[in-house]
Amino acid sequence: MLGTVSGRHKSPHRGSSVEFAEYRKYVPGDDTRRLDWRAYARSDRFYIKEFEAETNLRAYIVIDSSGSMGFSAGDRMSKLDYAKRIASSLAYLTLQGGDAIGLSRCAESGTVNLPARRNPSHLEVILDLLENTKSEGPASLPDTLHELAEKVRQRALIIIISDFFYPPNELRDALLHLRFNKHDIAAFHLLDPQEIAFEFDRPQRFVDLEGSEVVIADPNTIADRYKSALSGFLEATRRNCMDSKSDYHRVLTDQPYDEVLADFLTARLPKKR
């Protein structure tokens, strides 16, 4: 679930609070007072006594802001408008509950990161970021998110918020290096109706929102062509996500964001026995 207030359930953080956990080797910048010399005296080797923490949440959202996620079709909000409102909403309730949020944004400018904060205030900063986000060019997410798993040590919940038109074996990479690093993962997978429908009465002009390319083609004679290629496209990415032990929800921009956000948040609370 996305946190409770403190103490209120065990963090899968690695502390050096009462709770014995486990040992690992040591390695150049950990904290020498923690090194085990008994387990020295038995081994010859340097071990790191580390601890369960009782403490609260730290989770982080990462919102891509690619060219591709500006797309709407009809009236319509775009596919980022509606991953800003599902992003506010979550860093609103995880500071609602105690819980530390960040957020980092996916841009063709490269990377923006916002640490994670329980302060109350930092909701303002959240919200001024996506307020100023736009949809503009390509953007790397694999990169972004190679670059939040080393940069955040203790294990968090992240949430990926994008319609991942990414190499998939890329993206397969990056939520592996999540996964590794005992990330948490949560994903939620934006489209537009238009995009799995793909249904046109005209020739149409399709434009590159990444680039520069424009097509001008009968939709009818592509149409097979594209739902198969889109077929493999969600398959893969549906993959990728229940390989690194993601939770994958696939979003449609015409369904009700409260809802998405409600059936996340029923499915992640803790199990009755």
Second form
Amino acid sequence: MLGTVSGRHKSPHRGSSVEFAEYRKYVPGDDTRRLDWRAYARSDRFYIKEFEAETNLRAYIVIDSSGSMGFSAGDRMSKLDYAKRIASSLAYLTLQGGDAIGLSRCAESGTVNLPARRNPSHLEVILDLLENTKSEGPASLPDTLHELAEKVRQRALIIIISDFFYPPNELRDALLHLRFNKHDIAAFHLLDPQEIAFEFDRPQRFVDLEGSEVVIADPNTIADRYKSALSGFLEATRRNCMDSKSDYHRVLTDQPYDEVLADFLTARLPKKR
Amino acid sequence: MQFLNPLILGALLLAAIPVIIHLINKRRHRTIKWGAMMFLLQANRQSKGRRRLRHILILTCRVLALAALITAIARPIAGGWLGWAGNNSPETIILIFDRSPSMEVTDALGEQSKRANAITRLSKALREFGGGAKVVLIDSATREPLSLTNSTKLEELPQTGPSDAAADIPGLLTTAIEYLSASPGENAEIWIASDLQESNWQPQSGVWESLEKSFDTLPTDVPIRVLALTGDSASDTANLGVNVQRVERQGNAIIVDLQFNNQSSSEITIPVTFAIDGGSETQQSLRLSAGTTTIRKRIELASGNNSAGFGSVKLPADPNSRDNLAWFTYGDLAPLVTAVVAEPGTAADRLAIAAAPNAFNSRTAVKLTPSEWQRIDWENTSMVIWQAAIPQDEALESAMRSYVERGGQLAIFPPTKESATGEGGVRPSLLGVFFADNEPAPLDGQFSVTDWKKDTGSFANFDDGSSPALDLLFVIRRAPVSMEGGIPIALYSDDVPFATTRPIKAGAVTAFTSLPDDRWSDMLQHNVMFPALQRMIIAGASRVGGARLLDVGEPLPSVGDDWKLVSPGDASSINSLVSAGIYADRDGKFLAALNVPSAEASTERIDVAAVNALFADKPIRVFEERVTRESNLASPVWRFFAYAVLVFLFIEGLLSLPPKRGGDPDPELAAF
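The form predicted together with the partner chain, contrasted with the form predicted on its own above:
Everything in the complex follows now, all chains and molecules, and the chain you saw is the first one.
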């Protein structure tokens, strides 16, 4: 992880830590002080000895607060509430590790950005913003991601928590933009189980959470088409995430969020030597 | 289409229930705020057209199922006779049944006659829709109301069998009205089964006006339903008919005027069979052009045959067998006798000459004075001429009435002297006839006859189309006549009758207001008196004498007790009201040939509009049965509607089935 101060995370840069990384051939311009003379004695070739540099983590959480994130079926928490818990937990863990955490909220009114800070008191600011976040209206996650990609110059971990109910091609462009700027991306794709099952006992009057659209339909008659469309969307979203080498996690809101977090964190451990 | 329970049709409004439920349900949708709208819209957009069509079909099926159910409960009946008949069941059904010969024409399939066809339809309608109604049959031959019981089968009744009598529809309606008047308060209907033959319905007759008034006297409206069997026979053979117009004996031969009716459109040659006195038959081939052909046939009798007899003319079988046989009688060689009871004088002489001209060996006039009237040979006199003051004599009145009632003709001329007034200043009358004081014409003028009845009667046109020259008569004195129930057959220019006639049973009395006397008129000079009297003699001879030529249904002369059938001898003939044939009185002295009325051969029919017009504003429904196939016998169609209910519900069920889910779960969704 690229950081401005040394920390506990591996840095993509070779640095001066004690952790040996590899040998590489000397090329003109290299610091001759880093030549391994012993290797020269053995092989009569110049090798530069490289070491792992350990830096701090800079992470940004992007939370989607569009209207669709407010959906919840029955007594389950809404996708937004679920997202808030994941975001607050990650913020806490990041700050506890001495790393910097920032927050971007994607809303109808525009994007609200909190810059990444390492200060423990920054947690309170993040939690305040999360608490005041309501789901309403249409929003544009791709725009927020594009904006973030431009704003964050240093490589960072971008954690996106959203239902990704956006046109997949727009989302793809945004993810690739982030990836192009060398950011590490993790995506939590939140879905309510009802949105997957689409089971109702009688015709419903569906009111759009993000607009004024109203549809009266008998779910039994359109379930197949609905699921077909949803399946296509899920596949496209996953492919977009894979293409942008994102760490993609599809999450149903009836899953315990602590398990989801544990899986996420555990999955990232293998990168550590 | 008719309904047995039409009130139930009001429940058709209930068919709107599915629509109402649909509209209510539309408002009762549970509202859910939905996030994944993009997929819902996509799915909904894709299936919107098909789904809407499916919903419309389901709704339509539900509405139609309900409508069909209600319609089935209303017991619909459609088409054909049943559709014609069915409605609210009346308490009484007066069934006027036309069984005239024209109803014997076979139907389109050549399987049964119109009459049999009508019986089939009426029986079925009564069985299924009579609903316990009292049925009274009035047939066209007997014209007597006959109450039918539930177990009575129309087809087995002699009153629905074939007959040779013409149908008098107005007369039958009159009988029906009389019956209904005698049974007030009944919810009745009149059903008429007829082929709408114009001669039967007599649409031009004034009797319809009086019928309408009679209908108005009934306490309630009586719906009239007419089953009009107007379909033409599909047989390849044209219907032919024969009718005897006139028979005259000339010595040892008889002259028979025959009228053939060829209803085809082309000339045909047929064998015609003649038989005399039921003996051996002779056949002759005749070529008949389309329409009516009149032929005069001379038949030589066996030598020495001086007595009266009968004969027949038979045509080959065709679609209507009833008009293929015509009967005639011929008289004996005895002359036609006219009794001239008159004041001695010119008028009496001239009347006797007019009745029996010297050139006519077959005519004899017996002149009697008024006091000698008892000498009249009632049995052998064709006509009685009375030209004298009418005495107050009950015996004369009685004898004269008896004579006329059995077919005799009485011609009454005014007396030259005024009749003496009887008690109370009233002049005595003879059969309701008495004359006023005679009156001279103005000195500078005359009484002119300007109008007379030219189609029938004493002054009818001759065979060549010319008419008696009544307009040339020079009448300078007349005695206006008063006749109870008399019908003027000729009028002076001032509308005073010149001659008045009144049928009394089989005979008739005719009164003339002037005399063949130079001081009265020149009646004998012109072609007026002679043909008039000769016609009356022939008419009387055919009834009083040994031979008669009548139509079936006409009253036979009352010459004693019942007449009995002489020929044909088969069981198909019933009596003189129903069957054609030769009838004789008990002693065998008088013969009468009863034939199918010539008008029955006519193919002229009135149309349905004319029938409706006849009944003016009466509730009438005419069902015209043109196609006489059995398939046209409509049956109750409620079953059809019941099946329709099942079909609609089945389709609705199929459409309402939830759509089949895809077999393999989607891999993306299967992960959840």
